[in-house]
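The chain below stands alone and is given as structure tokens, in the form predicted alone.
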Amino acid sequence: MQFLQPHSWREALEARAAHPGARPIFGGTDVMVDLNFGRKRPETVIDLTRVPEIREWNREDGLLRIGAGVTYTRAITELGNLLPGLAMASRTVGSPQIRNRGTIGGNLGSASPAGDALPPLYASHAVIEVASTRGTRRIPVGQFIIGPKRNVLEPDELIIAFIMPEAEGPQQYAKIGTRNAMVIAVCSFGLALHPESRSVGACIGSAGPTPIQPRDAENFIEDVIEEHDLWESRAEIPASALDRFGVLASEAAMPIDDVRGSADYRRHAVGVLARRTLTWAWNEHRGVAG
């Protein structure tokens, strides 16, 4: 096995130009169970952590930028009065040792539907930068992967980064797991509530191939804040919506048997954290406690 340790931006795209087979490493934390338990043996691995431009993080045009090496710790401590949705599933992820590892841009380059920092970039509408040396293109995130294990990289390209804007209302983030941590989800539920734009964005992990964004129950749910003009009066929801939100959601849920939980049961658990991760985010914006 070849190993390549390039220490800028420009040296790991040739890299990749060169070996379009190689595997990306940063972290390490799902490749390397991968190559210790020997399912892929690839030709050429590109160690990216002394590569300095993945590490940063700035605003940019309003948003946030992101580099693809920033590990689930810097999100915690760094991020976490920016992206609180993105802390939130940030500490849920494995061990002290695997979030000062891991990274956000390896959940994104894994593609795997169990990611614990996919559905707050999707309940915030992230795009994803990637380059080669061809050039840039940027990819919303709901397009980036198309299934597990699967996303829409060239053999040639990189993550670089992924965008997207500091939260402007509460965020929230709950899992179910086989234990109460260090685990992999059973299922999971991201949801950030955008009050400048009047809209509630919400992701289901773990339930199906991809994560999913649960489009009638956003769409329900933002029409019973606008029609009881709760937006500005900050009133409760009405248990009936809540109720009704969490059954939208675990219909659009895609979820599977396998050894941590039935599809019936995921199913059901994302209509309980459909409607818990709302009701936490919405008594936040009310300034209600609890």
The other form holds:
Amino acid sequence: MQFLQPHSWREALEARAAHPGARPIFGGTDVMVDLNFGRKRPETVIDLTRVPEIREWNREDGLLRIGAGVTYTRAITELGNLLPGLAMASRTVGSPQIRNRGTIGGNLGSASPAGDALPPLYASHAVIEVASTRGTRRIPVGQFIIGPKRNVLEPDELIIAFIMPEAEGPQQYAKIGTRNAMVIAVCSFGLALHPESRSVGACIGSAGPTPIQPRDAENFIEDVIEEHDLWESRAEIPASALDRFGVLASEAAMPIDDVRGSADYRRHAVGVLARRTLTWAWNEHRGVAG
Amino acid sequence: MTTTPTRTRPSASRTRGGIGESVGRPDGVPKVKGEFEYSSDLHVEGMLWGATLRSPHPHANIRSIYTSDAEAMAGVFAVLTHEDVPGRKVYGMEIPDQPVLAWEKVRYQGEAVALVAADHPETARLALGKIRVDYEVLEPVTDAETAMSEDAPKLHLSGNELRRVDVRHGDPEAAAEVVVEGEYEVGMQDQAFLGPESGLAIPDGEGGVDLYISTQWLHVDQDQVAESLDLPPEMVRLTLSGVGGAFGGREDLSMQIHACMLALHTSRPVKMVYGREESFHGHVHRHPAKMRYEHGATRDGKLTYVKANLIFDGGAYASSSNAVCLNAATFACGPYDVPNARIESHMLYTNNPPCGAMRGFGAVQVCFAHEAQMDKLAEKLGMDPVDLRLKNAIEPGMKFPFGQEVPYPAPVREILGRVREIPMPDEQEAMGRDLRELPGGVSNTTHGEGVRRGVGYAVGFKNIGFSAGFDDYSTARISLSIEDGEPVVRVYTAAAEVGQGLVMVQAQIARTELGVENVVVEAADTRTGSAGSTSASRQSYVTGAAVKEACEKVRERIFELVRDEFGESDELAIEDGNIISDGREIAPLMEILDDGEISEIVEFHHRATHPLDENGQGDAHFQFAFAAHRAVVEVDVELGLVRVVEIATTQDVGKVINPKALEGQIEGGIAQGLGLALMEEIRIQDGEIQNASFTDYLIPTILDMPPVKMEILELADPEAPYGLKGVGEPPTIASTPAIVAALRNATAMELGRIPVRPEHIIGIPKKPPDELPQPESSRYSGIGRLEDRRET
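Having seen the form predicted alone, the form predicted in complex with its partner chain:
Now the full complex is given, and it begins with the chain already shown.
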């Protein structure tokens, strides 16, 4: 196995272009598991940890541009106030050791429907920036991930960063696991309120081939909020509407039965999480605890 | 931990580090720092790496095995199959029915078929891929009930029923005023030890071999390895290496014979280390069980009869299934006075992974069932569940349903009464708590919504040591000598330290008996006679007794020397390296011993046990240990997620030898019981393991494990050294049913199967969309369907 260690983004893209089948590695929390289990034995591995460009995050045109090599730990400590949903999701990832190594770029690269960082990206309409020696392109996250462990990255491309707006309202992330820590999501739900654009972003994790944006649920609750003028009044969302939001989220899920949970349970739990996360986020918007 | 002083203790010795003290682990700091050498860390220059080819099929005929391509690979030194097994081609502790390497047939997914030795583990792995095995795939028998049916394929010549034990006690026609029935199921739990199977075999150049190995019982390994290598046992020497946990999963052989075969074949040292996935295929698991129970009682709550039909899935090979089947039959009624009983315990061969020893050994499965039955009965009678248990608690002098008289102590009533008296944890408002104190934990699934509290009790018991006629002995040699001007005691046994703390117990006993602080517990190996297995919670008792008696003999010889020299006739003692007579120091040990060494060897045999007769009657066990548990849980009843708030436990240990180690055993045992209640299950589909990794075989983390309040009773067993009882297993037995009882209390769900999954707790409807609000329903009105709203 060939192990390449580029020291700049340019070198990384050249290495990737020269070795199209090469496996990029950063934290290694997915890649090393595949290697150790013998599931994947790539000819070449490109270690991106020496590439400074992808370890940074900054503001760009009023948005946050976050390097693919930012770890979960840094998402919690450095971005917790700017992207609370992503930070909440990051807290549910693995153990402290895993959070120190694993990156959000890695979640995008693996494109697992259970990737904890993905629902917050969907809920805030993140855009993924990928590059090759041919140039750079930006793809909305919902179009970047196209199937279980499949994304649109070309063999010569690397993920450089993702771009998303700083939170303009409350965000939530909730995840079901059959133990209280260090667990892969049975299902999850990310939610972001966008008071300025008067919209609600939501995303179901681990209950379909990709993360799923429950458009009907989003549209429904946006309509309810508009109809009752709730963005301004900050009054309660009627309980029946919260329930309905849960039901629509549940209907949007496309879960399967597997060793982690049954499809029926996942569908049910998505509905409960949708209702609860919306309740918590809305209460925060109202300035009410809970 | 609170200890209830229920017996007078001997006056404290001046020698530090004796029994009763929290002596620390000698390997504690290295383990925490990652410096401890486990068997997977073994290394010698020039060693080769062994690897195992395993069957991908749970049931298949082997038409041919083609090894030439693998043999031709550079760096490959040996490729071995069943044809290369020098001696007995099968192994097994009770019944040698498991092929060292499969021939003609494989009976479970993961069965070993061929071996490779290569100069690098990666080369060995690639070579495995070049071995071609032509399988004729057969339909697997994947559950025990199917295996019982007449038309099921016979997996072994002896048929599919591996063992059946019937216990018939009292009147078979007994009728009762109140009857409860129940069906219970236990999934396949794994020992989940952290150190994978590993060892290093070094040929001695004279046809023999030295094996450095993680195991629970060096001598039973030695016997089986020697048989299969066709060598006399003295040419197969075993030394215990660093063991990373066991819990029963290392009682059977894994890579022992394989590594020795490769080493003798290549004349090179050979190391083998299983990966995690391979480990799940490479050791036995806890038996899954299906149990049907019927309890009869009088209206005022006295048990009239218990009927139980127990069906265990033994998997493909016998392992220790025989003994598990017997244990389950003898403990099926629980620690209760049951005047009439009919127990059928069946153990079946299937094409599932072999099952064998695991902490609790047959008592765990039936305790889940009999305790659920007691709760069910209490509910039907309108009685408090603890009161019902107290009313039926067995006592010394009564008879167990299997005919043995209940020996003293059997404090069922006392531990139940006391566990109820332990103060309950405070109940705080659920809303607004720290997430770590809510079901779902940091995954942020509830902020208090849907959280309900429940409380459950259970009591369980189990035999300590090997039963039913087995000559269950241990050997210890103690030497006392002067080294560098100081007295030193050396303890030689073959007893396996697997993390449980025997290494401290042995030293503590030697310090107490010989009054010498400097005690060295030597590495366990087969040069000393058998110590028996580190299982069945038996080592403190059996090896403890051997060490104690050998120390006593050494001490008596010293006293003889003192009497000869000083003419002392008063009672003598040794404290802190000095001979004491009538409270006065009369001489230092050094003076008595000079340069001499005093050495004594003792083989300790406990009281004989006897097999059960055809009615399941007999004095099968020699010691019983009891523990009671109270679980407080909080359940998110909408999501089925659980937080165990607290476990309270009372356990009779006879005598606390090492308080800290005892606490560790109790907490660890409860964690394993919690795991079985809530998450730990090897999921099998069509004979294939679906979750052979710690990604999906979940064990409790520190955030799942609650604080434990414990109260320890010290009711001395008059036959045991210091009165002690084995402590390792009882915490695992009743903790599981206590947690499930608490879940039932919180949710009113039946929960007849463990581990309990979230979907069981919320009783997920078959088709949830039907449960969603319909246009006609009240919840729906006022909001309407989205499409409708858009149109308006």
